[in-house]
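Okay, so here's just one chain, in structure tokens, the form predicted alone.
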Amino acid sequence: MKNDSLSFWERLYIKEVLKGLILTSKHFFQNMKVHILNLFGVKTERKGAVTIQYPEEKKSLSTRHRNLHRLTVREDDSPRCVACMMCETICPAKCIYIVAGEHPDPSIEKYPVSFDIDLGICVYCGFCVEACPEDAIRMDTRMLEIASYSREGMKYNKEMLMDHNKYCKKD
């Protein structure tokens, strides 16, 4: 039977710590060499690794990136949502809560009296955006700072979701 206990020197992990330091130093100095060569115009085809100084510097996002939700609005600033409940039904996290009401305009059947999203349990799958027949909900605000000190702070209501339109270009 094999004895799997570690020796005294193995339990200190000095050898493993040194291996990690050597590997990290190797990457650091290789990257430093590339930056210095690029500084003097040598071997400019290879770019060195660059760290983004977030939050002062923001990384550009893909146009397909899904982030904070917004409710689009009509020309009269009323929500485009017709409270069809498609987004609420398809949401796998069950984080959308809609209360429908009769719209005063007879050409529009219903409107959301309340439209709440609990971002604390949302999985940002985008099914709600794809299911909406009115293009009333989008995830294109490009806002990544979605944080709160409480669970209640992660719940966004209709007014908050419509307020995000000012961060997006009109289309």
The other form holds:
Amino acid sequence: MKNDSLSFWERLYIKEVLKGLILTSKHFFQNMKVHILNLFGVKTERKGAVTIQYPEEKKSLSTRHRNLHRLTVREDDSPRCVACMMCETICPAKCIYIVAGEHPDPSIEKYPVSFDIDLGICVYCGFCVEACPEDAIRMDTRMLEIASYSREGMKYNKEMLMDHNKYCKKD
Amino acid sequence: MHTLTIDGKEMRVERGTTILEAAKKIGIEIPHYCYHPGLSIAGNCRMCLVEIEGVPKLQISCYTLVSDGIKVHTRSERVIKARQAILEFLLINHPLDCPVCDQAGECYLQIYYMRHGLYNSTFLEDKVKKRKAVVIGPTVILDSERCVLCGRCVRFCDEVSKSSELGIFNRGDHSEISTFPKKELNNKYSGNVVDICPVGALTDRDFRFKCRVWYLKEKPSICPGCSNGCNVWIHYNVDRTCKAEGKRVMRIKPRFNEEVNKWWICDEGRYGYKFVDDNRIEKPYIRQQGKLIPVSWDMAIERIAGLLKKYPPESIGIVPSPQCTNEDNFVLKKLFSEHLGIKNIDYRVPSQLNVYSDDFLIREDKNPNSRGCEELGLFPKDKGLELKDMLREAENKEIKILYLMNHDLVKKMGREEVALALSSVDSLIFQGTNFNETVEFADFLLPSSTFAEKDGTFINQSGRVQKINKALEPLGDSLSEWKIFVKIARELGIPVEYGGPEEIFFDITKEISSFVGLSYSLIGDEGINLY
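The form predicted in complex with the partner chain is what I want next, because the block you gave corresponds to the form predicted alone; please supply it.
First the chain shown before, then all remaining chains and molecules of the complex.
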């Protein structure tokens, strides 16, 4: 990409700083005016600020957005996953660890004894979702708050991943 | 000899060869399910159809013998169309179990569909449902829906294991493989039906869901289960340690060797690999105040070298192991016999009574390398003591040090018989792979590596030298036996120095007459007979 060369006034620096300060102050005074009016119960239909008031208010995400994983469940709340290891195989970050086991029901046959995702290494590529032949893993919980104070806290097991269904409306 | 043309390539083959085998010789793979070189020909899967010029209909290549001057086409338009149709037919009732099925990745329905099928499904009918996950024996699980009724397993039980437990029952699309009433698939070779099943109808209960096959790596080796020395593949997984509780060896599969085991191995050998990861001695131990304390290699070697220096050779007894390779035993002989002058060397520990053996693959001697020990001369000579004399002399306090190589004497000879002898010696050195009852008596434990963790050679009962290959790194601090002996020799200042098994084998061929002329490259993966 070519950079546009700066004009004389831009290179002088002072004018650009002042322009920025004016913009910030404009928002400040504008917001302050609306906030004060709101305080006295005037013009309450207008939003108090131009910024998004996180965490009370959340930005709407694109429908394609990939976020916290969940393991979908069957009607009886058992995992849909059959531990085929497709997601584990395709995962470029190698953050999925599955151990398979024999299910008592021969029509299901195989189920994940454990299913762990280490979100500390996950790259959110969504390959696992693409690879899954059973629609058992999705990244549509719209949950972004997954920070943790420890690496251990970033590891999610099967029960936690199934619990993430609570973030999604039941169809 | 007949001259024929396959896909435009002219070739000469023996009379009585089938077209399928002839094509294989020039590298043309004709797809097939029911044909197996080790079994009789059934000709029921129809997958191996080929076109022969002048013959109006397509012919099955597994059952059609070559004749002079025929021109065969294996990739003509008619053949390809027929193959597609056969695959479509076989897959009518086949469930899409690939995510669940253990055979995924090794399934010939998958492989052939990708190579020859690739049609759009035209079937709207409901699939016929059959029994799933039926336990038909101690080692095998059957899934009737996945079966393509090739009948390989039935023929195996009739012709190879000769136990005839399996049959095909019912008619039409209700046909299914099953065991005869009140019978189960329980013979000494039952695991082989899983290997020959081209789809996932028969799966191995031991391997089931342990690991997906694409994670497996393989290494050619020799089964250490008995003196037959069957050729095997070690299938192991080291990349995904979370699998199977960190166990490394996942399964053992037979490896074709015309001279030894053909396509088969026994169940005992197939499922006898567990000791590689279970209950291993991972560190050297020294007994202090009645307890085995883990120590460093240097300390253990120093103490053992000290003992070997302190005691006269007459008071030391060595029991080499026919579980060890020729290379291990040769270095043992060099160190103890040639340099230290120990004469009490005897590998012949009585084997347990009433062990199963037959005239097919299973031998009575459960050691893979007894013949090698015999060739290297690891038995008492010049008034050396035999094992039972060593034990007697140990009770009389004449034998002060007993060096046991991976022998569970308590199990093999009985606790009462050996307890007094083992507790009477000043130092019992046990060098081996796994903890066992004999270890209770040991004063020193030296961890050695299993057959999967080292290179070397075994000689089977018929005198065939065969190579084992290192598939895995030795567990914990364990070392190949020869490396331990080299360490001891170094500590004692004895010039026994080797860089690797190939170097040792080179010395064996120079010093032991029956090995003359052999080399690792001559042995290859197939092995070579001694004489």
